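Just one chain is shown here, as structure tokens, and it is the form predicted alone.
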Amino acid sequence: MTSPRPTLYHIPVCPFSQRLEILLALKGLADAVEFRVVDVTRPRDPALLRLSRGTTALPILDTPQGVLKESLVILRYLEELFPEPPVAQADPYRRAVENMLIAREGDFTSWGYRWVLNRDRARDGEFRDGMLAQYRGLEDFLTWQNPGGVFLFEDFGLAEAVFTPMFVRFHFLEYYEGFDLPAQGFDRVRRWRDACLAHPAAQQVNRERVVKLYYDYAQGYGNGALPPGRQVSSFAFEPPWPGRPWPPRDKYAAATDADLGLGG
């Protein structure tokens, strides 16, 4: 009898669930696991509540083992689900090099999800610096480990799994913050992030749909909470996305649900 395929429980456009779905696409797998889009907007369902043990953090993964949670454990047991082709690196040392990479994310993301939600123009260039300073250090990770090359190593692996849907959502950088990387100085992590947004595995999410669901981030509101005087959330799977207006650059001038095509 075949064991029953594990269940992925996510937010939609959530960079965490796009990591899995990415090792799946570069695994031919996409159909291993049964994603389940969770509407950020509503109160969790009991039996979600169950199976989380009471958390509302995702994604998390049920297995016919149990439940797992944190994106990167997930990773790492389903790299070891389907070792076939594998696309972590297999020689310890190379292994050790991708995962202090790896280990560069939780602060690179912190940083980029912080200045979206800030609602203090005097932060700004607070938060500019911290990303740039970011940047800088991959700079030096990759320029140190790979000086010519695109990825960490010869192709797209774990660590390009791993940062690249925060590339993705960082397009919410470069639409509210005016944010890019300067021309000067960073031309190694430049590349390594060019050729990771258009990889072929990577393409689940796009620039649009990031700006427009992550409109109510950047009023300082997220997953799912209402920003004040609005009644729907940009998150809501209704209406579609597709058929919204761009949202407004300035994030300090709040947008109306109607502004934003969510009604109203």
Contents of the next structure:
Protein chains: 2
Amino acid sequence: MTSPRPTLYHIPVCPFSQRLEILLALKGLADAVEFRVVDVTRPRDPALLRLSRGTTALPILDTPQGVLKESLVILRYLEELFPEPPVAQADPYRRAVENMLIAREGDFTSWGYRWVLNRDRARDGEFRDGMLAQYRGLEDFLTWQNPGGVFLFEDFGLAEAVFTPMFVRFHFLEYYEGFDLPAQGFDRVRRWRDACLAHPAAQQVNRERVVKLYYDYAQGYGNGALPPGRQVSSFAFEPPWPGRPWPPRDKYAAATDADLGLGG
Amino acid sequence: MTSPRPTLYHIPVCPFSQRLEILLALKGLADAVEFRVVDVTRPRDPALLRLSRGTTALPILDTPQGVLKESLVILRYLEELFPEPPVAQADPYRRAVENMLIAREGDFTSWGYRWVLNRDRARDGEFRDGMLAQYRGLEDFLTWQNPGGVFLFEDFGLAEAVFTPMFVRFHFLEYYEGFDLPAQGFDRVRRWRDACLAHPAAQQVNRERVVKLYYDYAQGYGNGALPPGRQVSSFAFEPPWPGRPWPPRDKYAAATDADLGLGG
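Given the form predicted alone above, produce the structure of the same protein in the form predicted together with a further copy of the same chain.
Shown next: the complete complex, the earlier chain at its head.
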């Protein structure tokens, strides 16, 4: 008798869940975990709330031994549960360098999400500067550790599995905030980001899907919450996103459900 | 020829540095790393600034292979560099549970430090509630994972090495904010905290030293910055803290250098 597969519960287009999908893709183990997407536009299933002990943050991983939370915890768990081929560095020093880079992911993620959610035009420059400072920190780190390389080490590894889903999500900054890296001073991080975005193990979600689903974030509403005047969340499963039109780039021009191809 | 010992540069009474001292004490390897305390009341040594690439955050670990930053990164590096006896959990699931608890350390630390630094009496209740919510989260986590135990697992381990220095520092909340755990509802986390504080591997810093050195934090000034009207930081090496009187418990009654036994 085989033990049941671990089950991951996640929200649609969840970057934290994509980290795990990338890790498993790199290992050739895409089927080792069952991924179940949770419709965040509906009330949370009581059975799932029991699993998570009442908290609503996702993803959570239901394993035969118990429930695990926190994407980086789950990422390291799967790396250890399925050690071959290794994605993380094995040497203690190289692993520490990898962990230093991963330690930057929280602030990096936070700046990007807070910016797209921001609805105060006066604070736009502050978020743009903060995001640039984050990229400058990555530029400095990669130049310090591997100035001539593409990835942090020789190959796409654990740090890349952590950051790539954010690079994909941050297409919403390019689309809704007109943000891109300046031409000067960001060569190393641009080389890294572009190689991460192009990697075959990281193609689970594309730019179009991010831009369409995250429209409500650009309205200041996250996690399936509905902007005023709207009936259908941009995260709704129906109608499917490929058939919807591209949203307006101007996030201050509030689109209707009909404008967004969400019915109505 | 032996390779040079790694050197850790840290500020006085630094909780992040104590995490590493505890880990090494548990391994019987207190001398494996050289600890150098940096006087934060003086301008930073240019040689140290070169090592850290211009950033002033401490601790940093200078190893024969390169410089490492971030206490949790350094902690895991030392655990892997000196694997025997193990302090972290070995089984992937148990290690993930340990990492889930460790993932709470950032918010826990932040609430305690922001509270002692706060100088707005109107916000006192907000910080007290926030700190209680942190302890409630730990209570819930420990009750979930090991309701009848003392530590997270059988023994004082990696999670305990991470949290214990904060329990020691948070004597400043007891002293300056009158904070302690309520009698009801916090039995599990109290048992954990008290056993952590009493552990023989975690006696590097005592309550008196924390209360005396962190006085300037209670005035709203961290990392060796001087409160107005003062000439000598509470973090100064001289005069030595054991000979200084206990500071006033009322943090809004600003003490002078002379009151604090700092000369003047």
